[in-house]
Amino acid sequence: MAQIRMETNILGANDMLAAKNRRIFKEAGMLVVNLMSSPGSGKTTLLEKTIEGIKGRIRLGVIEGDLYTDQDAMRIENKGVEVVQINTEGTCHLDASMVEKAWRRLAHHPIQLLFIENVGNLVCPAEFDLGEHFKVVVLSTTEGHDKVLKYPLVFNQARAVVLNKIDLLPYTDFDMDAFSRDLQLVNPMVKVFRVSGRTGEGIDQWNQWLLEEVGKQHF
């Protein structure tokens, strides 16, 4: 009992910082898409090809969490955006505290799109709110199709998936009836992307779907 009490006392706690860090964000005008994935996925190639794609057309803005090092934000400081770097430093998940002290570092930067990266990790990521609008996961056809009924919540919770590295598909097992009839089922109303960080192919059609929920009235 007392170990459901301090699980319950966390995600209270979390929960209370995120609703903060989501009036934040609607006060600066903001769209804030939480990027979540397990490591290998191809996340941050991902986000690299969405920043060439639609740098010019809005302003953007990116949180990278990870467990150490800072490689990750050296290659999205290298397109040329605003990248404040998370050293979770073991611990396997990015919290609406540790967002609201990097948002801090941002936000004299008129951003219209925040992506947060986070840690990579498919359980624990998807336990805590950021703050953010939506969730977005990333998933790769190197990972198997099984990973939609074995980690179903954040699958559940995601306004989007990303399927990465589509171009691999003909050299996998990847069953990709097995994985729309499991998404269907744990969450009919996600939209997805098949893509290739590699190739850029869907990225087009991804980048456009961004453009139009920044222009949404979320705020």
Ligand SMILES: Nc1nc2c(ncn2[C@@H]2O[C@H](COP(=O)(O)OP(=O)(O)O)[C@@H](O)[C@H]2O)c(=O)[nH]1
Contents of the next structure:
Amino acid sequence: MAQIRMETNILGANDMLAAKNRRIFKEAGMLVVNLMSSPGSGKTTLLEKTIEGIKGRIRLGVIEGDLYTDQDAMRIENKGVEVVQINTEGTCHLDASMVEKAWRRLAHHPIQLLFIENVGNLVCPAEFDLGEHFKVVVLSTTEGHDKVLKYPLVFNQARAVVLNKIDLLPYTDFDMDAFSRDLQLVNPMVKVFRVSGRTGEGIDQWNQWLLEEVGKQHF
Amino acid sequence: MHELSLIAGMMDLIRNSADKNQITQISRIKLVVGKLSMALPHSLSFAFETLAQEELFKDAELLIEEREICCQCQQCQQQYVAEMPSRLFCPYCGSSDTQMLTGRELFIEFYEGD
Ligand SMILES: Nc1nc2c(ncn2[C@@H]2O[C@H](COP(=O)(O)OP(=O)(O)O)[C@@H](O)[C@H]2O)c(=O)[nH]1
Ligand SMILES: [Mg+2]
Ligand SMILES: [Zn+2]
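So that was the form predicted on its own. Now I'd like the form predicted in complex with the ligand, please.
The next block holds the full complex; its first chain is the one shown before.
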């Protein structure tokens, strides 16, 4: 009987590929944002609004993760931005190798800001580094303020949280104070944007922040 | 939700290592899982039972050690165990400026076999 000590991270293979992606993105001089939320919180809508707001000022690209369809990619394409679809065929998250393959199809475009729309899920995507510069979580008011404490890992890792569907606030029991307090507990440094993908409220501040982040050069 | 792919990844790593070490039958595998990793121990065990059909793994037992979420407060420097992933703040001074020391592990500590 032999005992072999491994001390090996089982996400190690993904982490190595993510590190490689990070180098590629750095060489390309591009800021990469991993966008995560539950299904239907408004990731694609937020991207559409973002594109409308800053397309003229900065070169954008999008990688769309989805279980089976290319509907979101079509929505982005209609806005005149380069987009690549990844279908995960049932897998609940994107991983670094999927992103690397998708990136190869965008590599010849000079992109300054690349969004990766992850699969709608607040649990699994949080564990898979894609090589992004930072993560942004979208939460919508109709999901409830309690999601912050229910899915602490994803909120803990986010650089920014976009609270979407604030136009629906009067019709929900979303508690803004509890939301702010809980977010402070799991991630005291996080930036918060309150927006509506429907009315466009708050989108300017979000866009402004993105432009500043691109300007900062995280490289 | 992705426990199946995690276990498949773990088995790939062990298969490679066993091959190098000329091990053909594994009896025990020890996995360390932090409480803030999103993998559930019973789902990991279930995934392993489902996937471990081949000769190398068929008699292997999977041991899972859960690691507590240990934090160090950056304000008062106290170390403490966070009982819940959503309660990471310091119980001594209430600060949420805290550094996680353990709790996100997901690694194979060792395996045994012949
Ligand atoms: N009322 C309202 N509806 C929204 C808002 N943002 C998105 N939606 C709607 O919510 C649904 C899901 O949005 P989508 O962007 O596809 O979500 P995703 O699954 O996160 O990409 C769509 O019907 C959107 O029109 C918003 O700010 N207010
Ligand atoms: Mg979408
Ligand atoms: Zn303290």
